[in-house]
Structure formats: C-alpha cells, structure tokens
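There is one chain below, alone, in structure tokens, taken in the form predicted on its own.
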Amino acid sequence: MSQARSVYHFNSIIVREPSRSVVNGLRADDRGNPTFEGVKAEHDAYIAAMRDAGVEVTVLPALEAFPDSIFVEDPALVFTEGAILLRPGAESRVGETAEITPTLRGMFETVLDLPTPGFADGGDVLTTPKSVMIGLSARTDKVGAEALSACIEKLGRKAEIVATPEGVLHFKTDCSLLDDENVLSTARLARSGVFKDFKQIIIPEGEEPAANALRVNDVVMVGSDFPRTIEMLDKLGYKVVPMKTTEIGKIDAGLSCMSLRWFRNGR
C-alpha cells in the first residue's frame, strides 16, 4: 500500500441489497421491527452518498435466507492487498460467508480463509494507520481474533487485539476513525485506553450510537439522528454528510457495516 494514501481513501466498495426478511434481523435491544421500505430507502441513500464520495459501487443481490446479509462487513474483510473470509459469531449468519466468497475470489488475487475454529465479525475490526485493531466481543472470540491476526499479518499489515466494552455488540459500535490522528469514541471505550496512540473525540452523552460513523475519502458520514455529534464534527472542520439510520438502527446496525471498502489498484 502506498504510504501516501490514507487508510480511509477508497475507490471501491461492495454492498448488498436488503432482503424483505431484513425486518427480522438480529437485535440486542428490541425497539420494534424496521420496515423494509425504510431500510431500502436508507440503503439507497447510502449507495448514493458513496458514489458522491468518489467510489465505484458493486451491488450484490438480496439474500432472503439471511436477514442480516445487508451487513456485508461482518462475513469478510477487504484490503488493497487481499480479502479475508470470516466466520460470523451469530449462528444465523455463518452461511453468509459462502454467499460472498465467489464475488471476492473474482475481485481479489489473494483471498484467505479464517482457520477453524473460532469466530470473527468484521464489525469488530477497525483499520487505522498504525494497526488493524480487532476487538474481542460476543461475536469475535479470542481464538478467532488470533486467527484473524495471523491472516492480516500474512497480507503485510500489523494486527492488534483489544477489548470491546462489555455489553457492546461490536468494537466499531463504539468507535470510528476520523483521520490519521483522531478517532471518534464513546466515553466508555475511551476509558479503556485502547486509543492511547490517538487523539480521542468523545461522543456527546446520549448520542453513543453516533460513534459508528464512517470516513470515506473527504467526507465523514454520521447518523442524522445525532445533531450534537454532527455539530461537534462540523466545528472541528470535518465535512459531515448526515445519513438517515433510523430503520437500520433498529437491527443493531450503523454505517460501517453496510459496505466492504478498499482501494483497488488500477482504478
């Protein structure tokens, strides 16, 4: 990877259309089912925002058998150097990996399989300029994290295993990378000390879900339901693109989990 290119500089992403079964997606906190139409509208807006940010979007067809398959980031990881096929920690999602494998094998010269046993979700992985951070959680266990760490190092990157606060679904539920030096974090994750090498920008109390923001090229996508976070980032000089996440938020989702993002050489 070129040292001059930031880890949030992308020109290619993969997304998957929501299935009608998405209304039955997993959730830790039941706030009622989303509507298919609502999820579809939010997903369509997400794709449009990605194209506006300068990336080429590959859209995969919906998978009715897998309600959570719109969240393509959990069954795989992608980098310029290659892709890694993961093993999601939720039993109902394990089959999603096989569904996305042919696409990744067609787009990447190097595709690694996560060795058995162990589980790892892409939602627990934060790529920073210093390392690829893997958060231990209910969906990513120690065996899976260590196996993933070895795969990441095979691709020539440094991996680091860290802890996700108890009760938090995924590591990236509580954080996101803003630029090469700054991370956006909830207070509970900041207290853990995992971001000692970064400047931490703390989410305003009561807007914790806004931590799952997404830096893509020149813009930071943030859930539109979090005005204080948007105002804070705007004042800090970030180009914020508010994105509606009201419906997908009902199934424990944020902005990062809806795409696989990388810089594809030759584009």
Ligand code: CIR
The other form holds:
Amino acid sequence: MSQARSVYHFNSIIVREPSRSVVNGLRADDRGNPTFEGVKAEHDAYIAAMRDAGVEVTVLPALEAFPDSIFVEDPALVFTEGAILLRPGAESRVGETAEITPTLRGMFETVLDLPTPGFADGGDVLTTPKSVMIGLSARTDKVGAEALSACIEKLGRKAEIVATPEGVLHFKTDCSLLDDENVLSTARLARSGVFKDFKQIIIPEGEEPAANALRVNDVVMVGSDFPRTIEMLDKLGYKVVPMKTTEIGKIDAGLSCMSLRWFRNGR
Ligand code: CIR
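Counterpart to the form predicted on its own, namely the form predicted together with ligand CIR:
And the full complex, kicking off with our chain again.
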C-alpha cells in the first residue's frame, strides 16, 4: 500500500539540457538575450540541487530546433497516477510534446493525450492537496483547460479552472505551493481571490518573479536575485535554497519550468 504523502514529495524528475538556441527563447519584453553558458550553469545547479533534495534526475538531450525546450514543464503534466501530454499554446513550442512523449511512455503506465481542440501549458497548472488548479492564460484557453480538467479527473484528481491575472505568462509565474496550507503569491494574483482554501504569503513589491519558487521535499528553491523573499521565507521557518535564475529570467522562466516532478511508486 502506498503511504499518504504531500503533493510536494517527489522522488523523480525529468529535465532537458538547454540547446544553444535557448538564447532565442520566447519573451514578452526584450531585456537582452541570455547567454547559453549562463543558462547551462543555472541548469546544472538546478540538477545538483534536485539531487541534494533526494530526487532521481532523468536528463534528456538538448533540442536545437526548440529554443524553449529546456522548460519541460510546459508540454506535459505528470502525477504518480499517470502522465498527460499537453498542447503548448505558443506555436514554436507545439512540437515539444512529440519530443517528450517516448520518455513518458517509457516511464508511465498511463499516458493520456489532451483531446483536441484547445491548448494547455503545464506552467498554468498548480497541484495542491485540495485540487489541481488550471489557470486560463494566453497559453491555456478555455477549451484546453476543460479538456485537461477531464484528463486530470480521469487520473482520480480534482481539477479547478481559475483565472490568471492579465499580462502574466503562466498561472505559476505568479505563485507556488509552499506546503499543505500556504501558497506564495504575488499581490495581484492574491487579490483575485483564487486561493480561498490557503493562507497567502505575499511576495514583497518589486520581487514578483520570485513567486515562481519550488517546494521539493524539505526545501523551497527561490531565485537568488530576490533577497527580501528569501529573508521572508527564512523567517517563516522554510529551508530556503537560493538558486540563480538571472539568465532564464530573461526568457520569462523560473524554477518550476525546468522540470517535470512526481513521486514514482516502486522507487
Ligand atoms: C516561454 O515563453 O514559453 C518560455 N520562454 C518560458 C516558459 C516558462 N515556463 C513556465 O513558466 N512553465
């Protein structure tokens, strides 16, 4: 019998090496290209931190044809119960799903396809102990969110469709789960009232990108460019692991984007 455990207890993740083309990754505002070497260093440190947190890491090879393919969180969604193949809402990223499919078919007994039509990105999905929240965004439309909701329910979980604040890339750009009762959220997302079942820890003004933190087992990974958020979480008693996200931040990414995480039974 499997033991009850928290939704942030992981023993397996999948990551993908950055390609040289990552410098051309999508972004809403151009603040200059990231460097390949910088992204690679941040990715290497991420893998090391995951291993330190007790997770087995499967590293997939770089895909030059897909600049954003390092962000494996977006083309699929994984749970202990199975995987769901998604359809990213950015045209240049749609092909990433086919690239990750063989790996997921090899690792999961149940692999569901998001029915057509509609789009959904993994970055819009926050798994909490109460439900799997799907944020509507420029990448996840209503039809895609409803189709995803049905897939999630097929896997035995409760799904909930919510709104993402206007102009925010993904739902999880603005929030992360800290533990069973607390979410870390930007003020703008908190104001929208989506987290009625949680206590909200609000990101200090000016550090909004820190909201995409990542709870993995005992630690909370937080971007090292956000000292006030780190201090706040540290004071609240969280075991914070600061991670450099300066380069991936230039292409609108944070810490959740770089992995698919789940608890794999039998490991
Ligand atoms: C994109 O715009 O798709 C990438 N440059 C960033 C993706 C970030 N992914 C995520 O938040 N899950």
